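The form predicted on its own is given below as one chain in C-alpha cells.
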Amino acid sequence: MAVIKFEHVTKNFGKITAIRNVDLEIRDKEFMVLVGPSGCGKSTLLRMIAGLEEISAGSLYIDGQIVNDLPPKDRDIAIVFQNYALYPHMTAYDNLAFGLKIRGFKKSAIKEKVLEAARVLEIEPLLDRKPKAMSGGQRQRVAIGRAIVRDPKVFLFDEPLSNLDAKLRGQMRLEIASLHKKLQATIVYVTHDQVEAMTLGDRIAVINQGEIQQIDTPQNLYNFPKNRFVAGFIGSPPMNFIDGVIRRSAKGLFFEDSSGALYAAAPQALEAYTCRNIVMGIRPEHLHVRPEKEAERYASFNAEVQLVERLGHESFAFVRLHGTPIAARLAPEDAPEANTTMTLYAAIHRMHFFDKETGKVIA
C-alpha cells in the first residue's frame, strides 16, 4: 500500500516559509496532481517526498512509516525530472539499466526489466541511441522508463512535460495517463499547467503561497471552487470576476456592479451580504448570445467588444463591461465583430459569489 501522508508539514528556507502546515493524504494507486503558480511550493512538497528536502516541522509517512529522516535511496520511490537527467554518454539501454546495475541485479534480470519497460513505452528502436540522437519526447520516454524498471512504490513527476512543444505535451499526457492504468501505481505529479492537471489527476491539490487551497476531483474543483483563487486558477480562459454589491429591491436581491450599472438577480443565500461588497464570478463558457433554455433566471448586459479570436471550432470574445475586462467562449457562428456592442446572457445558477475580503465562496 503506497499511501503518502503529510501531517502538519512546514518547510522553511531561512526566514522564508515555503510550505505552511500542510495536511495531505495521497491514496494507494492514486494519480495526485499538485498544481499552482510558480513558486507556490508544489515542487518543494514533491522533493520532501523524495527525501531531497528536509522537513522543518511535522511528519511525512509512506506506507505508515515515518520517513522524515529516511535517506532517499531507502524510500522506494522513483522521480522523473523536468530536464530528463539522462547520462549523455550512455545509450538508452544503459540509462535504463544503470540504476539496476548499482543495486546488484543480475544481467538477465536487468535485460528483462529494460526490455519490458521499452515495450510498454514503445522505445525499443531507441535502445542503442544516446540522448543527443533523440527528440525531447523520446528522451522523456527514456527518463520515464528508467523510473519504471525500478518498480518503486511511488512515482514522482516534477513538471516532466514543460520542455516539450504543445502537440507533444498533449500526446505525452495521454501516454502518462495510459501508463498509470497499466502500472496501477501511486503517482504524484507536479505541474503549473492547470489543463495538464485537469486531464491527468484522479484528484488535484491546488496550492498557493505554500498552502493547500482545495483538494478534490477535477470536476468538483471546476464546479465548486472553495475560494476565488481556485476559481481563477482552474479553467482556461480563467473565470471572469466582477466587483459589486448586493442590493435589495421589492423583487428580491440583486447584484450591482461597481459602476452601479449592472443588475442581476442574486440567490437568497446572499441575503446576509446585503449592502456589502462581494465578487461575482462567471466562466467564459457560461456567457451566451441568447439565454440558456433550461435557465429559469438569467442576467443580460451589453458589453463593448474589443477583440475576437476565431479558432475554428470555437471563438473567444474579449469585451469590457463598464470597464471590467470579460472573456466569453462562443460558438463560431455567434462570434461578434470587434469594436461593436453585443448583448451577453448569464444564467443565475452559473454564477459564483465570493467574499471580497477573504476570497471564500459564499454562494
The other form holds:
Amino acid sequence: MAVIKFEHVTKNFGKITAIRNVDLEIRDKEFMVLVGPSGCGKSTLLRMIAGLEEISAGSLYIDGQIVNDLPPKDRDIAIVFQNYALYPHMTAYDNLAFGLKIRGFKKSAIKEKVLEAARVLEIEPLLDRKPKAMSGGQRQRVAIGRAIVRDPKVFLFDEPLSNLDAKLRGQMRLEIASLHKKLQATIVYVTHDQVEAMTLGDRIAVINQGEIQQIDTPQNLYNFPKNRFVAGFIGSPPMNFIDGVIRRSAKGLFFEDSSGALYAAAPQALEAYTCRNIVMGIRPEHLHVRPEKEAERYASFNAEVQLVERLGHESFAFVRLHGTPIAARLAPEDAPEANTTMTLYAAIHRMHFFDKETGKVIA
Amino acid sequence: MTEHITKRSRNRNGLLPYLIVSPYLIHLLLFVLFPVVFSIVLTFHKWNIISPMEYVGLDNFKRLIQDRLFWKAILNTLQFLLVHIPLQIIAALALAYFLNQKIFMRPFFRAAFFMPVVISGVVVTILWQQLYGLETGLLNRLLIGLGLNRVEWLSNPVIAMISIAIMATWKNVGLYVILFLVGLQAVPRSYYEAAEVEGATAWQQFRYITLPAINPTIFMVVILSTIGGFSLFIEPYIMTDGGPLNSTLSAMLYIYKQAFGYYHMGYSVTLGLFFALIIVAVVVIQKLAIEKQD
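Same protein, different state: after the form predicted on its own, show the form predicted in complex with the partner chain.
Full complex below, order starting with the chain above.
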C-alpha cells in the first residue's frame, strides 16, 4: 500500500514560488507521470516526496501519514536520479548493496537481495564492474537495481532516460513499463518527454509554472485537454492554434479565422462567445487533403506550403494560413510540394475552442 | 617563388625568436643550469668562498656518512613530517568540510583561513613566538589561567618540534583547505541525496562517499605537504635556531648553517644534493604506493 497525497502544497525558493498550491493524489500501485517543460516544478514535486526538498506550506501524506518532517530514509522510498548517482568507487554489487549495508542487513541477506535484483534486471554480468566501465544503459539498469533492491513502497524516477540515446530510451521505456507490472509498486515518474509520459503513465499530471494544469489518463489528455497549455504540450507536432471570432448566421454559430479564409460550424456551447475573439485548436492529424468520412463535416481552407518533412510512413506539411503556421500530418502519398498552395480539410468535430484570455477550453 | 619568400622571411626573422626567448634562456643558464653544474663540481672540492677551491675527491661524501648531526637533522625533519602531514590533512579537510556547508559569513571565513598562507613566514614565526613564550606567552598564560601547568613549547626537546609542526600547519592549512574545497565541490550533490534516501548518516556519507571521492586530493595534499615539509627552515631558524639540543635542527637549517655559518661550501652542497635525492625517493615511494592503492 502506498497512496501519496499533496494537499495545498507550496514551495518557495527565496522569493520564487516553484510550486503553487498543488493538490494531487497518487493512487496505490499507480504509475503517475509528472510532465511539463523545464523549470515547471515537476522535479521539485518529486523531490518533496523523497524528502529532499522541504515543503513551504501545505501537507504531504504517504498512506495517510503526514510526512512533511519525516527524513528521507524513513519514507520507504527509492529514487532513480537523472545522472544515476552511482558511486564511482564502488562496483555495481556494492552500489546495490550500499543501502542494505547501511540499514544493517546481514551479508548473506544482502547477497540474496542483490542477486535477485540483478536477475530481474539482467545485470548479473555487470556486478563486478565499476560505473566507469559500463555504458549509459547499463548504468541506468544498475541505478534502477539500486532502487528495487530495497523493495520500497514507492519508486521515484527523475528523468531517468534523458541521458540515453533515442533507441535505448525506447527499449528502457518498455522495460520500465514491464518492471512496474512485476513490482506492483507505486511509481512517480518525472519527464519532459511527452512520449515517455503517454506510453508509461496510468495517469499524467501536466505541470506548468508550478501549477498542475490537468491530471488524467493519457488518452483523455489527448482527447479532452482542459486548456491551451495542455493541448499544446501533449501531441507531436503540437496542436495548431488559429485565432478567430465566433459569428452567428441563419444556420447557427460558426467560427471565422482572423484572415477570413476559414469557416467552420461551431457548437452551440459557444453562444456566449458570439462576436468575441477565440482560439480554435486542431491537431495535425485531424487535417486532411480530402474529406475522410462521408458522415463527418469538414472545414476546408487554402494554405501555402512552406516545408514538407517526409518520414517514410507519414509526412508533415508545414503550411501557413495568412501568416498563422499550421502543421498537418499526412499520408506519404498525400504530401504536397513545397512552395505550392494546397487545400486542407479540418475535421470539425475534432476542433477545440479556447478562451483567448484565460486559455481555458470552452468546447 | 613561394619558397623564395618563405626562405627570405625566415632569414629576416633570424634572430627575433632567439631574442624573444633570451630572457628565459639567460635566467635558465644563470640561475638553474650554472648552479647545478657548479654544485656538482663543488661536491668534490673544499671551498670557503674566499680562498681558492681545493680538490678533495670523495672526502665530502665520506664526511656526510659519518656526520651524526646531519642524520639527526634528517631524523628531525622526518619527525616533523610525521606530525605535520597528518595534522595538515585532518585540519584542512575538517575546515574545508565546514567551509563547504552553508555557514554564517562563509566568504569571510574562507578568506580568513587563507590569510596565513600569504603572510610572510617570518611574520608568522614572530607572531607564534609570542604565543609560545614560556613566561609571557599567550598559550601558557591561558593554561595557567585555567589552572593547568605551563608547557615548555619551545624549550623542551621533545615538544619543540611538535610546536613547530603545529605552527607550520596553521601557516599552510589555507592552501590545502582550498584544494579540499575544490575536491568537495566536485562531488555531485545527487550522491549525497541518494545516500540520504538510502539512510546513510552524515558520518556514513562522509566515510563512504566523500572520502573515496576526494581520495585524489588527499594524495595530492600528502605529496605537496611532504615536499613543503622537507624544506622546513624559516620556523626553526627564527624561533629556536635548531635548539634545544638540536631537537629542531631541520635538514635545511643544517645545510644552511654549513654554508653560511661555517662557510663549508663544498660540504653544504654535497648535503644539499644528497637531501634532494632523499626527497625524490620519498615522493617516488609515495607515488608508487598511491598508484598501487588505486
